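Only one chain comes next, encoded as structure tokens, the form predicted on its own.
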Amino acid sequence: MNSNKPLFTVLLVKITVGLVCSLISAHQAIADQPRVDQPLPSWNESATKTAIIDFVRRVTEQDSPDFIPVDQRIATFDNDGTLWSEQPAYFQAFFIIDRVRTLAAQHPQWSTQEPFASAIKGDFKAIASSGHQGLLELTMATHAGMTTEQFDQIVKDWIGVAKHPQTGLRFTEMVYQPMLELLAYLNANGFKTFIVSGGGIDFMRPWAEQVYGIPPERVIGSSIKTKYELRSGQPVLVRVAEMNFVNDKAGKPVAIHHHIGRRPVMAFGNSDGDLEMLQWTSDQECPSLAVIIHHTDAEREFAYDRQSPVGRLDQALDIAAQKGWMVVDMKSDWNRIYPRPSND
């Protein structure tokens, strides 16, 4: 028994040190976390923080004048601009051009045929110059021709990689900490958070769970065609190189209608293209909140608003004052950007 004991102490030991250590990690990890009565860290002790707290309790508690059902509480949220960022372009148009380099050994008449050619040499100024056409042609050739399950892969493989030219950061290291915290804070308080986006929708979808906790049939987007096939006696469904919906300005609307079937009650975005989804979500008796992210930060993201060919934010910053709308001053409201203490 006595040779046993120095083997005991030592196992002794260590599944002590083994219960502190565990002890020690597990107050850490709540340490971390946002404590209840202090949401939305990131954003600074402001009237805009407050109000968004107050709207929130107020419709969620049961003796509110103001409260709303839990099955209506839908709030939803642009994208681009709303959510991460998307200067000097669309994060998706980085995409498309990475797309066509990577094809273009496979078209050589590419090399001299606009708008590939501005593609290739990553010039935004010709490609924008191109029009609607010229976008729309890109978009077909990097997007279409493909199963779902293959598209899917090449987004997944593209995101996990690509990284902005600018910041150097991947794309979705470019997401706003305000914003991921606002989204927590809902799902918390019973609210369904959506991502209503004229980005295309199966860009988003490959991502958007991970990243902002939204699970892809809860990602509204523009979408081209697709058509079910049998491939090798396999059902498959194929992308086709013709667009099925455009999901901006007044598309947004009609987009909640049909794939939510409810009005939201909270809705973000941060441009001209988000206009009628705030009007939707505002214009209507029960209790609602329309927010305008306003990119007013030239240092640690982008400044810009109603001049800017990307996210311009014009009339609806206009009309959002005369509603009485929310408007989201990032450089004030904001004690951080991006998730990374790093870049802030």
Contents of the next structure:
Protein chains: 2
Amino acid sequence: MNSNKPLFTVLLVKITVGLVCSLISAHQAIADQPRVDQPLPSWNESATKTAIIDFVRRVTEQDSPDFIPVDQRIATFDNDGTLWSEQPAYFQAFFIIDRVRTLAAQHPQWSTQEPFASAIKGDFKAIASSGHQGLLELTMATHAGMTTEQFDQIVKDWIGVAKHPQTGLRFTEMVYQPMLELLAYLNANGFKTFIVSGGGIDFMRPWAEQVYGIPPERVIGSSIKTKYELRSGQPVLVRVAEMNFVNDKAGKPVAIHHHIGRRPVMAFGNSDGDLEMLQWTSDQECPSLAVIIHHTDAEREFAYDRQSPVGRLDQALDIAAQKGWMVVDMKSDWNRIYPRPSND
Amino acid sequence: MNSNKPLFTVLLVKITVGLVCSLISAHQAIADQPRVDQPLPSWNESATKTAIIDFVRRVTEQDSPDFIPVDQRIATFDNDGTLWSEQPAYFQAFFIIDRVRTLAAQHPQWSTQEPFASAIKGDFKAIASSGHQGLLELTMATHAGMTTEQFDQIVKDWIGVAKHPQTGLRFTEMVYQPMLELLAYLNANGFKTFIVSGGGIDFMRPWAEQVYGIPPERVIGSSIKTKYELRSGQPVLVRVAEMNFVNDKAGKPVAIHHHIGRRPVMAFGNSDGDLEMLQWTSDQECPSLAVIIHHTDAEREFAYDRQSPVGRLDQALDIAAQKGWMVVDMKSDWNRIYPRPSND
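Structure of the form predicted in complex with another copy of the chain, given the form predicted on its own:
And the full complex, kicking off with our chain again.
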């Protein structure tokens, strides 16, 4: 999670509205494919866009002194707040709440047992006050106890219908159009793009390929343990209620090494949770670009940074200034936020 | 490790000869690229070769009822005994012994302290008798305590010069030519090939791309923990003397899910350590091919199966017969073992 607090601790705060979970037909956000000669159309003609394009040219042109061979073109992206929105809570928190409500019928005791009772009521403040332990309980109750294939289907079913309570958009419609264009632009230039998120690895994989064009093997996230079993002779992987890895802060370079085995040359984040990934990317001899997406657009999206309980961007903003990392100003650098306007 | 015993427990047994660690110029094994219209030239024209080619055609031809979309063409390969030899001990054991000898100058107490004293002497029987704990000590003493970049260089330096004590070949020259051709053939048909080995993930990555054409992000193996640190302001990942994951037996499907997030449609192994990976691959609705490499050629390589301390193939051979898994008979199915004959 993009935060300096334990996993999920701040997952649910700041929520003041209820949840809408309508059952309407699925509509996935699809990146408009920009023309190769006019990349990044949703980025304004600013110094930011120029710097990104200049960097990519500099490392991909064969005769450039900064040329990077194609197999070393690794670009890593945080997800929450970098590829899609994360306010008023990480979107995975909405999944948790919806699942608790769905499962409540099988757990009548939840109507009076915290933190489940608050989750069922949609009282996000009360949930947050249950602390790390309460949020871990909610996570395990909704993410463990089924096979990986069952969980995959549960996420697919949910992501196809659930909507953001404020925008009325499906969560996958709240991905950033400029970042979809950037992913496509980097892929077209021989980069391998990876998600490196504090969110659940198996929460992202069911839709990341369709929405971002990033296949499951290039999605890295937090995980619970799984266990191999034969059930009636058929092999299954069962999701176990025990944390495996928290992919946040100093965990991100560790997971990047474990999954990718190479150091990224580009990294994109938006919070202090991405600081170590950005350091790991920028402080090397190879040419590199470390980028922070700064949420500055209260009108079209959300504006937050240093004091935000979700997506806190404080220390990393200071270090970005010291190190000369690129800071994307969403308000001035992007002419479009989502693939389509909200409430269409 | 390909065994039904704890990690490294049988790593060193059966060794009766000393180690040769000559310093001669590097010569990497390179797969001859077969012509697309005549794939797998080092495979004899047997039912095995026909079945592999038929399977690949069946799942890649657009109008086939068994067509598998390109993004789902995942093929996983064990390493020790499947892509390169593993006798008389896993080749990583030779690395450990050579490292202990190199490091002994800094640890004078090792000359009398077990299991190091036996390692320095090259007394593999005595090492094996130190049991799991002794072998874990040797592993940590040689694999931990440095940065990931330092370890990468140590492995590269070693693999460039170390030689197998019996064949006189470099270890990377003891890869199987028929398997190199198979990897190339599958890549040409849109498959993503992954190594899924009990061997160390960071022991394989430094040379797997050059030797097998498999990039670091598609190498999965056993691992120790790493820790992110800033040293004089520079970020490093430090290898810590604590196991992270043992990628053997039921761990293989777990790691496949964690790293790849998809179920393989082809899997290749050679021992009981690969049984669960083969089950996980074969027992699904999607068309699949599970393959066991059976070491039957004492003259050109090694002959072993049910009772072998290294690469024991017992239960998996029975299940292969029940399930109809393909069993490759190295002696009759392969007209060539290594890229070049030994002792050239």
